[in-house]
Amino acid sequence: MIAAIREAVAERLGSCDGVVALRRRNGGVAPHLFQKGDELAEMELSPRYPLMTVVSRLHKAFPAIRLGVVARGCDERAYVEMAKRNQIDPTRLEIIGFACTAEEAQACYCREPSPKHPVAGTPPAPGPPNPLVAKYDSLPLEERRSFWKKQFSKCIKCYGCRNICPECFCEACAMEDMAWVEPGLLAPPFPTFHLIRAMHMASRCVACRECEHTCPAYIPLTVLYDLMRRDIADLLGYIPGADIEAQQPLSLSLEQAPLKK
């Protein structure tokens, strides 16, 4: 699969200013802007990294730049939501998609482990539902509150969940506003810190699961976001990252919003 991706990247470099992908160098792997003439044998597909954040920075810094990006299914979904919020210019981006493996889909409980039009890899079957969500659903209300109180009490307020998220791009972050989150206090007052972020992610979260993978306290953040995406789908019929033409429901008035009856 990596050979097919490298071939596709070499082809795109004929029409793009560069292609954003992972590169192995000096024993490590990091994001890199490949340009014509670069050694593509250094290109890698793993580990996972939210490359759309790199694309966004380049598009903002260089208004004329035309890019390609090597993308998984979750990267493509992130692109859709970022484009709707003017963080990426879709007219200056070509996606070079590849399908995740069956093992990766299982590990991430991913329902869409492939971009819509992958140039490499065979799209695997969707991963299973997150078993922690079913377990949470079975709890009575008071035990649900206790579950989150216990989980959020572990938070060390490192901001890793926010910093890694491709959909967190506010210039002024409410989670640093002392009116909502008191500085220097650990753990953050329950439940403001994580519920502010959950509110902001309500129609943005694309299930990349980077927040949970990054969390040093092992808080099962994707349970919260899986539940939130389910509510948005049930109430508003909206699935983040699914359709670049679909309007963001939380930016609409009550009259415009496609509320389910």
Given for the second form:
Amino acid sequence: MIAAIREAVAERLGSCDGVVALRRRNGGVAPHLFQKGDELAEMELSPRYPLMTVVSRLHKAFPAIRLGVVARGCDERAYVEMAKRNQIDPTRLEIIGFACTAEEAQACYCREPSPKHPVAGTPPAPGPPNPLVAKYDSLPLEERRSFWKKQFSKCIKCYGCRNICPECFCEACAMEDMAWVEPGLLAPPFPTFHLIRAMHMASRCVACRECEHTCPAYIPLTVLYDLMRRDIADLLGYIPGADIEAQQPLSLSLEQAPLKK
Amino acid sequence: MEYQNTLTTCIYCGCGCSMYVETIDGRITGVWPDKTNQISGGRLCIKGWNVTGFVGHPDRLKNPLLRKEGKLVEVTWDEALSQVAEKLSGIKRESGADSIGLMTSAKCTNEENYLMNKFARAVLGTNNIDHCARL
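Let me have the form predicted together with the partner chain next, following on from the form predicted alone.
Full assembly next; the chain just shown is listed first.
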């Protein structure tokens, strides 16, 4: 599979200024901007990094460049929501998509483990739903509260969930606003700290699960965000990352996007 | 147009979390946790995520400061080091080596800390040495 992607990248390097992908060097793998003459043999597909954040930073630093990016399904969904919020210029980006493996789709509980037009890989069956969500759904209200209280009490307030998130790009962050989050408290105030982020993820979260993977306290954050995605789908009929033409409901009035329930 | 991720190790404590410092045209633009690392496994604490904060910070000292007549003034490294050598020799001569203690820093490399340890024990002749990462 990687041979086909390297070929597609080599081809794009003819028309683009660079291609964002992963590179293995010095024993580690990190995002890299491949340019003409770079050794494509060093290119890798795993592990996942939020490559659209890299594209966004490059688009902002160099307002004229045209880029390619090697993207998974989650990267493409992140791109859709970032483009709607002016974080990426879609006219200056070409996506070189590839499908995840069936094992990856299962491990990520990914419902859409491929970009729309992959140049390599066969889109696998979607992964199963996150089993913790069903378990959580079966709990009575009071136990749900204690579930989150216990989980959030583990938080060391590293802000990693926010830092790694491709959809977290506000210059002034409410999670650092002393009016909302009292400084110096560990664990951070319950439940405001985590619910601020959850509210801001409404109609943004594309279920890439980077936040959960980077959490040093092993908080099952994607339960929270899967539930938020479900509410946004049920109430407003919006699935983040699915359609670049669909307007984000939170920027519309209730007349334009009426509640479905 | 230059984009680099430089593999490095967090300098704030002894855990050794692995990370990439991201630069665009030589200017630091962020930190990525190293997801391939066995120790930190793509996770960082708040210090790791902000480890580059001091690099371009306006409070960062660019030259040694020496207190002259009650005021801190910038001096050359030669002047600062001569002053330190003179004072330390004087204290050792008058009150003994154990009147001197050394605090080293997690923001130095392992090798620099080793040199500081050698300097304390072999040059000054004291065991009074400690390190800020012994939190």
